[in-house]
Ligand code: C5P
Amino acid sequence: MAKDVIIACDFDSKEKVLNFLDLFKGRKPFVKIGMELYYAEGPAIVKEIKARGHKIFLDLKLHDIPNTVKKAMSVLSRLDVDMCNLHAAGATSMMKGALEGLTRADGTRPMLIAVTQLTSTDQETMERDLLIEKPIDQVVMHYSKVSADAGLDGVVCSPLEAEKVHATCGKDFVTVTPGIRFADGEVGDQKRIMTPEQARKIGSDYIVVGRPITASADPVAAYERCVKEFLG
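Could you put down the structure of only this chain, in the form predicted on its own?
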């Protein structure tokens, strides 16, 4: 299975994201386009970045009734992204609807993964705000198993959980792990985190890295460091 570093391009304008990508001078890192950039610039920015030769993880975290998600995924499938996602909390029928909508007439589709619990969520938050009293590790494994049974390709999870997800759902079930920070970097608002090297050792398939790269004084050097630590 291919492993890669995905840069979270959390910018609020086309100008900022293209200026950032221009720094890489011919290199084409895998990028994540999230809500901030997508809502600012719409589908056009996805098409433009794709035309530049980048793989794209479209991170919109769909969560609605099955029919609505099915129709939305049908639209997103036309953008030719490589990966997209939804919330596992939407349950099996929603996930199956998403797969149906995402699959094109020729049978191809982007990789579809489910968000288990956000990496900003800890046990206390989950119990207090969501009224979920099971241990967070158990919740993530259950959501992962439900996602796998629904036919999804993998999950977004904390790197702390990647190894157990593979043990629960199989080595080919993809783990996409945000919450990555360098050992000498700032934690920010993330609570369940690891370094790129630790994520590699524990079995993450893709790591998503934002501010440690995008807010760096030398983003290209930070990206290369991340690749070296993660891919070895």
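Between two forms, the rigid core is the largest collection of C-alphas that superpose within 1.5 Å. Positions refer to the first chain, counted from 1. If you're wondering where the values come from, they're calculated on a predicted model, not measured in any experiment. Compared with the form predicted in complex with cytidine-5'-monophosphate:
Put the two forms on the same core and the Cα of Arg78 is off by less than 2 Å between the two forms. With the core superposed, Ser93 shows a C-alpha displacement below 2 Å between the two forms.
After superposing the rigid core, the Cα of Glu127 is displaced by 2 Å or more between the two forms.
Beyond the form predicted on its own, can we have the form predicted in complex with cytidine-5'-monophosphate?
Shown below: the chain alone.
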């Protein structure tokens, strides 16, 4: 199974993201494009970064009725991204619709992964606002299982959950884990964190790293450090 470090390119303009990627010279890191950059620059920025030779995780977290998600995924699939995602809360028929929409005429498609519960949602919020009264780790595992049964490739989860997701859904079910920090780095607003090395040991397949790289004085060195710790 492919393992990699994905850089969360949370920038608000084309100029900023391209200046950032230029620092890497010949290297082509796997890049995550989220809502901020996509809504600022539209599909053109995805095409441009792809044309520069990067793999792309398009992190738009779709959640709507099955037909709408199917059609939206079909459009996103044409951008030739490598990975995209949706909310598992949209349920099985939405996930199946998404897979159909993503599949190109030649049978290929980007990887599709699900967000289970956002890491910003805790037990108290889930019970109070969503009326879900089961333990949150049970909810995350259930959403993972439903996603796997719908045919998805994996989930976004905390690195602390990666091991259990693999135990529940199989080792080939991909875990994409944000919440990564260096042992000697700033934690910021992330609460449940791991170092790249710990994420490797626990079996994460892809780590998503934003500010420890993008806000570093030397982003390329920070990226190399992540790769070394995570890929060994």
